[in-house]
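The data below hold one chain only, encoded as structure tokens and taken in the form predicted in complex with its partner chain.
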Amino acid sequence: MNEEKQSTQKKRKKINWAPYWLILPSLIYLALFFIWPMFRGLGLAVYNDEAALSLQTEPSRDAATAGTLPQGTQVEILDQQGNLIPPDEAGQANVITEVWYQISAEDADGNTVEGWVSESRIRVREENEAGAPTAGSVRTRIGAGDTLTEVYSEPNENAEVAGQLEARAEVAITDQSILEIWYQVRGEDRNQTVEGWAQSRYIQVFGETNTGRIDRGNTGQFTTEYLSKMVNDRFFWPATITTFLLMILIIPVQFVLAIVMALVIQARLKGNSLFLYVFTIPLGISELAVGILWFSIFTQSGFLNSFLQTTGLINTPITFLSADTRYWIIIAIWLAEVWRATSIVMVIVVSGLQAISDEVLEAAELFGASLWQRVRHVILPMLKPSLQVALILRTILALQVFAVVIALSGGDVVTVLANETYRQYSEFRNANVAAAYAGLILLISMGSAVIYLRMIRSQEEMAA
């Protein structure tokens, strides 16, 4: 007895790992391409990776921090220094380097000049097997009054001048040094002067002058900059309002239409499978194609005007899609979306209806319930779970309407949040503000899902 008990306990404890192995690839994939980017996206909206630049007391990576300056600060450039770095470090991403050649050549007077010249001054003509330059000539300086190129005793422009070479002078390259340029800068942050060294890649130098600005920082900070940029954008409020307006206009009509379609399918007419096919076609049609399709109807020389004109209802074509007739654009978007996205609701409703047993419906019919009574008191209550899912799904999809709006309005006259995300990214090249818009869409999606679930639960509680 005891042994038996133990063995069953052992059996229970043994975990079957097979299903976990089977779901593992999908979990990894979704974590990598869904959950992580989602958080990264929220980060982009509120976190600036390059908010501040920390300056160092010495032109060295190991030096102590002298202070920080925020991105965009105007700075004075006090000094410059090139640090030799090993060639293997030079290949690293984000390291901007300058190469200096050690050369020997003859100047105009026939004297031999030996020293260092920046890579930018030499046109390389010969290389050895390893790819290192061995010979070249001095480049011509276009537009410069001084045609002589200075050769320095050390790989540094501040070093002593060892000689001067004319343009096109032949040089032998004996060695090269890879330098990382550091600037000593001085700038003000909240009325405090900060002075220190930073690598050249963080500093944007203005022309030949000794001023510049902090192009990007190396430390991150949370910021509301992008959010306020989004809210203050001139398209923000129109886009938000239109998005909600479209949601309110589209969703109820879609649900009514979808339920009617589902009832037609449920009636099992002859040719039912054909009806089913036709009703589901829009499910597979691209949003952009639908936008163009409705554009062909509403454009000035489009089908609607053609129809009205041939039937004699109008004499001159009506301009539907213009900045003065925004409501027509809204109506066109509304029709296009109802046309396109009702199918998905219909499919969900039909599969919900199939779960309701025919007996229930027949019983209701036998007791003399009218169609409306059947829909109101039998079908709708039993469809509630399906409708709930369809409602959440549709709301989220309605927030993504994008190509339809561009096709029908050009994207300026009437705009929605998804379109602004696209505009910020593609037109203004501002991924952070685009991420802020995307975050807002995410927030509205999740918010509406929670509200729907709450509403349905509270209704159930009231009923109980």
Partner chain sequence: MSTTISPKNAVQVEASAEVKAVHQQMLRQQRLNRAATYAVAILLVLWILVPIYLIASMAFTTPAAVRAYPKGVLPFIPFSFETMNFFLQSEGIIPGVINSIIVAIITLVLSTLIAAPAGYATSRFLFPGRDFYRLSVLAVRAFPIVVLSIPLAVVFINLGMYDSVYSLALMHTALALPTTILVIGSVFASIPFELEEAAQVFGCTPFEAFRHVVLPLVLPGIAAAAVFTFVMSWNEVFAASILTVQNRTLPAQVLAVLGQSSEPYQFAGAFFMMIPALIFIFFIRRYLFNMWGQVSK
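Model, not experiment: these values are computed from the prediction. Residue numbers count along the first chain shown, from 1. In this text, the rigid core denotes the largest set of C-alpha atoms whose superposition between the two forms falls within 1.5 Å. First, how it differs from the form predicted alone.
Core-superposed comparison between these two forms: the CA of residue 118 exceeds or equals a 2 Å shift. Superposed on the core, the two forms barely differ at residue 447: its CA moves less than 2 Å between these two forms. Superposition on the rigid core between these two forms places the CA atom of residue 248 less than 2 Å from its counterpart.
Taking the form predicted in complex with its partner chain as the starting point, write out the structure of the form predicted alone.
Partners and other molecules have been left off, which leaves just the chain.
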């Protein structure tokens, strides 16, 4: 008996790993292509990678940190020095560099002098096949009291002086080094003076060369700066209001039309297949093509004006799409979106109707229920799972309306959140504010999905 119990317990403890292995690729896909990009995108909206600049106690990357100054801080430039820079960093933006030559020459006493001289003091006269300088002469100092040029033991003006050369002395160039300028700066942060060294790539030097500002930092911080810029953007509130207005106008009409279209198909009338093909035609047309199509309808020489003039309802063409007729642009966008995306909702509703048993509908009809009563008390309650999916999908699509708006309004007279996301990224090159707009669209989409899931629940969900 005990052996049988132990055998039963062992069987119960055995875990079926097959479902977990099957779902693993989906989890990896979500992590790589949804969760990670989403967090990176949201990070752009609330995190500034260049918020502050860390100053070093010495002009070296390995030196200790002397303090930090926020981006945009006005600074006083106290000194400057060149340090070796890796070749792959020499071409980066805002990097100020200088070239030093390692030379060999004879001084006025005939002694050999070897060391480093700044490029500004050497006139190159010979180069090898690769274009590297091999020989030159010392430049003449104009207006200087001391005409001699100092040669340093290292490519640095603070290094030990190895000798001096007269003007026009012939030199052999054996090597060269590229140095990045480091600035010793001093600035105020929260009424506290911070002084230290920073690379030229982070400092914008003003004309007089003794003042400047922190152009960008190397230390990140969380910030609400980009969210504030988004909210204070002059297009933010018009875009938000128009987006919600279109959602309110589009979604109810689409659902009514989609249910009617689905019921027509479900009725299995003669020529039922033709109805299905006609209703699904917009599914094969891109959003931009739909926008252009409806633009050709509403333009001054378009189909609508031609029809009204032909029927004698108007004498001259009406300007529908202009800054003075903004409401007509919204109506045109509404009609274009209803025509374009109702088919998507219809397909989902048709799928839900096919899951409803014919016996249920026949029983309701047998008990004397009218079409409206069958729709209200039988069909719609049983369509709740499909309506959830359709509402969530359609709301997300309504928030992403973009190409139709561009085609019909140019994106300025009437604008939406998706258009402002594109404008910030493409025209203003501000990925952070664009990420803030995208994050707002994401939050609205997720919030609306939660609301739909809570409000439209099936009887099984409500019982649970």
